[in-house]
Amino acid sequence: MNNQEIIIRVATQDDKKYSTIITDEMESSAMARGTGIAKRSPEYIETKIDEEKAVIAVTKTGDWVGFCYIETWSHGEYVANSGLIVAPSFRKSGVAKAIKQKIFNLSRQKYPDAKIFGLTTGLAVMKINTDLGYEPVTYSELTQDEAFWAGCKIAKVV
């Protein structure tokens, strides 16, 4: 990843003009790996934005590259960094790890005493949580919130 290039930061209220697209590459890209992914509208990437809660990666030249957000449950004593996309001509380039690092330096400044976790249904980003620290744990140690499993409701893949 060139850092030239990329700037990676919290997402601003601008950022709302790539909603669609980002929510269209998340469509796309679950239906090209074959597998489930929560469906997120462009609506909620814009909540999340305005919630500064989410963070973008673009091109110098204002491309789309990334995106990351954070989910809460349980009054912020659980969070997730979610919906990590990267657009197709940036994959394998390091961006994705930079987009993670961000997103889950922004949780632990917002939920400083929060357990933080991501879900994933892809090796690369398995590989990239566990470069980060992350931890792999069951699902009896996720929040038991009902709100967190109505949101992992998979959209069937056709």
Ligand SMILES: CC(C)(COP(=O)(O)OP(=O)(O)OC[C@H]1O[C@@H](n2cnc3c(N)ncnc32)[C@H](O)[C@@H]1OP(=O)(O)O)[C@@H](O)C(=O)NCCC(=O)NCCS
Given for the second form:
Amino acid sequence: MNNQEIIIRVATQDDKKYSTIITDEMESSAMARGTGIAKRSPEYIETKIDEEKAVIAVTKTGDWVGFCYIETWSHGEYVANSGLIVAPSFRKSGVAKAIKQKIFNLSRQKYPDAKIFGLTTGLAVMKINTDLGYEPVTYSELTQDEAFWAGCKIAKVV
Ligand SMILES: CC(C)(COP(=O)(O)OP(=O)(O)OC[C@H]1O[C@@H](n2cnc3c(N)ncnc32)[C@H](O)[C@@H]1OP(=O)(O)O)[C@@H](O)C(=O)NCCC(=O)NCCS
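Same protein, different state: after the form predicted on its own, show the form predicted in complex with this ligand.
Every chain and every other molecule in the complex is listed next, the one we just looked at coming first.
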């Protein structure tokens, strides 16, 4: 565990320098798990930063620690907090939980009337979501927006 002081905040333009390290970690974590979050391009991460739909965690000395972003469907009626990732050396010290709390608050602020949801097969994220007050639902309660279901295709990692 790494004990440096960690700052968790809405990502700003200056954080675009972390976009490649974020997508590389998404990819290597997915390979380590055999599945996981869909690989995103650095450009996609930068678009989320431009739209002020991303939360980042960094150390005081500027090392990247974690990231998560907001995805919307059906014209903002449904909102998901997606792409949660924490750098391996900072895991298991509550960073993911703090990021999810921050991005939940940001989602509520930007989309006061939206249904906020998350998809996960991971135990850590299930625990975090339960602690934050999320309730389990079936697929039929999620958005029927085709763009959402297209984004759910999971690439098999070989
Ligand atoms: C999943 C991930 C984001 C968790 O980050 P983290 O900062 O270690 O999580 P936290 O320290 O906030 O832990 C939250 C809870 O999950 C538990 N937890 C953390 N990692 C866990 C694991 N691998 N297995 C089981 N439980 C775990 C913690 O003990 C904690 O539970 P508690 O509140 O009862 O103490 C991180 O491991 C990661 O980036 N993994 C790869 C990408 C990924 O799987 N993303 C999620 C896609 S849905």
